[in-house]
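Next up: a single chain in structure tokens, the form predicted on its own.
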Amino acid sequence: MKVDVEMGGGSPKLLERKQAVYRNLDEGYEIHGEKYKGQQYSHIYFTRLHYMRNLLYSLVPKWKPNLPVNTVLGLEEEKECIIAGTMYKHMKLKPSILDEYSKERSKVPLVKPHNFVHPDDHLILEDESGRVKLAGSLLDPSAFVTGIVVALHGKETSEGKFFVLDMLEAGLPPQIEQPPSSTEDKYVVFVSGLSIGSSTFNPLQFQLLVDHITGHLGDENEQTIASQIVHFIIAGNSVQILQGLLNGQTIAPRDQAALTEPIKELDILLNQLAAAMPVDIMPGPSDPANFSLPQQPLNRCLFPGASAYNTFISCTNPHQFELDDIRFLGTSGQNIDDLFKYSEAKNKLEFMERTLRWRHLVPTAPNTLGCYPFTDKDPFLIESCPHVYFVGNQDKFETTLLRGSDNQSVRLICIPKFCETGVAVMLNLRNLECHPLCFSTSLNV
């Protein structure tokens, strides 16, 4: 991994790369040895609502510490007290395939095409006993989903409602200690969305980005802060197969090309990367990997070249890591664009920061967005507070540097699709300070 720069006299100058040490986190999200038996989706609800609400117990009597707690079932009217339970959002605009054969569907208003908040939508909280509507102005259901797990204080009213007085959020989880800072400057640089093989992938884009972070491209600064990139992330969506071609009816030969070429293509730039670097791949909803989260790794022997070199490792969505002692976690966006279609924010790093705050990666799985049904456990709870949290495939470049109430310090960082606006992101391992890379073939700019 070394890169030759031209020097003035015509001498190359031969430049390390840097190395950061890796350690792979995802064996909580991979499945071993779990077999579907036709399982439904309530032991993972139990396991969520039992690990959260252990750990809400453990905060109230520091909150409220001379109120009871009560099951839904042990409310008393006018009593104050404190509940723990799911939150289910009722929402009167969700798809349901119901609808579909409804003789009052015309009846039902056309939906916005890109969220299924209505000013009618209202909460209810349940736990094993039972459940209970929820009442007062202290909660704005457009900012909550289903499946999140609350402490509330509040009082039953004569009409069977819960009203809120307060509300009790898990918070930031702990966080393990940030290495010391380093003098050294070290890079990892993000990308998602390429999309091999759609009308908006530009090849000659996502060379320049090749080129550029292997050193072959700019002068000798550039190609020094090139050395300095330690790992290279491809969060999700790396491909864009026809879905017309999928079927379920035997491919044309013609049509095979089309179906492999993509892939192909993908391999080809994944050996270049992985020649000069480490790089993790991972799934997103576009790839040819499982549907439901978390997405296994994508099989290795789609990419012959690529699999060749024990740097390329291809990873779970969601997919956790260290560099350095420093922790990753991040996933293709599906997590936030379902947050987006169910509920409201000012920008996807709010909705990035409410999970870290429910201490659930995907709180609408199994509701509306699809996860496997795991029976002993809930992969999707976060245990510990990572110090970088990315989600891919998002429609603009944004971060912030998110602070806890522990002295937690998180970056958030939402990637941008790169065939749509030609952006990669870098982050520095030392600051963890982040700019955007950006890229362009357009003689117009």
Second form
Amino acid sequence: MKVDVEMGGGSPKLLERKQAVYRNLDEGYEIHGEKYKGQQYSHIYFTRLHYMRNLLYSLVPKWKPNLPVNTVLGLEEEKECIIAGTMYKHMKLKPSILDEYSKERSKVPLVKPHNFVHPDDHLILEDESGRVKLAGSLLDPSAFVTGIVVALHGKETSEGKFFVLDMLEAGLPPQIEQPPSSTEDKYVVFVSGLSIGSSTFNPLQFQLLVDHITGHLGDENEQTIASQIVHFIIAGNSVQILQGLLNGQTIAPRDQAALTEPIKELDILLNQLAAAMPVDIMPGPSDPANFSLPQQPLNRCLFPGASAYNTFISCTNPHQFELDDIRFLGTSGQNIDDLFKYSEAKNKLEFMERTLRWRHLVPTAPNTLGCYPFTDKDPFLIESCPHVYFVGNQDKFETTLLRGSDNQSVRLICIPKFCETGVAVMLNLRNLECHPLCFSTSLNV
Amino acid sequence: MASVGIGGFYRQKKRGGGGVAKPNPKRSSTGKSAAIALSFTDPDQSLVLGAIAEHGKTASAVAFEEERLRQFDLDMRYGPCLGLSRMERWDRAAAMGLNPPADVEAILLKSSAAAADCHWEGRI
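Okay, that is the form predicted on its own; can I get the form predicted in complex with its partner chain now?
After this comes the whole thing, all chains and molecules, with the earlier chain placed first.
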């Protein structure tokens, strides 16, 4: 008699996977018709300043109604006023290409590669008419980065600096009302940093994850939970190609396999996933996609097996979508990692909160993070507050619920690197609570 | 810079050495297509062709229009002028609600200068 091992005897119950209505909102990040004509980055800063400044000007009357608003060139000494512009942080330790040409080589201090903050950093505010150094102890330079647009209340000092009395950030953007919570649990699973092809990748660990999610593991309870997973997001760094192969020299035939093996392995695993549920895969810093943000979707030719399924969706980085009218926004980690290099905060969640308050997903682009020189838009401006904001390839799993002044509520999620931690994140769409899914293959309990 | 053809590059060098030469206003209004296509022809011939293309306007009228376009290029309110053609910059300003001047649009639409880049293109 054939016993269904998974169901443990008796008549097998057919569990059906739940579904959610998916809407992809990546059009702003795709570079279809853009043609590079040799333009520089001034246009992105212009559009960013224009949009954010109009926004700040509309918020100024509620903040400080009786003060005049000036441009930087229109500042008068000892007259209190409000100026709005792009912030620039002058950093002593920021690596500069010009250091190669400086005569005195010995003065360059040894920099920690992961953080360039120095107590001597100072802030400058800039708009089209000019720039002015910021003085006063209200603003701590270590909390800011180049590229954010803020409004400042203060006055010009006799030295020609601007003494800051108060600062206005744009704050969390308005949020579309969350749909009334449904009665059923639906889950979304996030994973990032698989790093297939690296020495830390454990194939058994990821196979465990795949089997668990597709319902091939566990008893009926486990399978019931697995059947409630409606979507799977891979937030970047799915493959890692040996660095030595990418130095521009021709590759020997035996090394060519090392180039293609990781992608083929990823395709096999994605095939299993795509057969079971909708999968979104985002490119990351180590994936075979373009370097500058917004990263374009991984080419479907890389995944001949998985792309046959219509549940397989290759997405841009950053990625924005809606599931059952709940808006998600996320990146593969480059924006937060860059903020970590050039500013300080108590944890990664605080960096994420700052990007929402500044209403800009990647404030350090194009200053220290590569980005495409758009001429007519800045696609990283956050116009509508997401309900879920996730960042991949972080060191550990962290999450919090951020509340805004206008009744906004955002679930912030830091997704850890799976190859190092074996942790994936599961989010419940009903109440936006999330918990980690830990997989381990070590036999020591 | 990507927009100037080889002919345009050498043309500058011939005129008075290393500094940035100020060419005849009529020259810049022939647009970059002239620079690429006529790289082996006599530069003065392309000048003549350009003048004919301006529908027989007088030299002073053309100079006035060019002056107006240059003022539009340098107006800070509409953003940087490098890297965009003038019409694209006008369209961008209109889309952003900055109300760019309508007379500039009129000049751009009727002449071949619409596809032309700003005055500084290729020189910076």
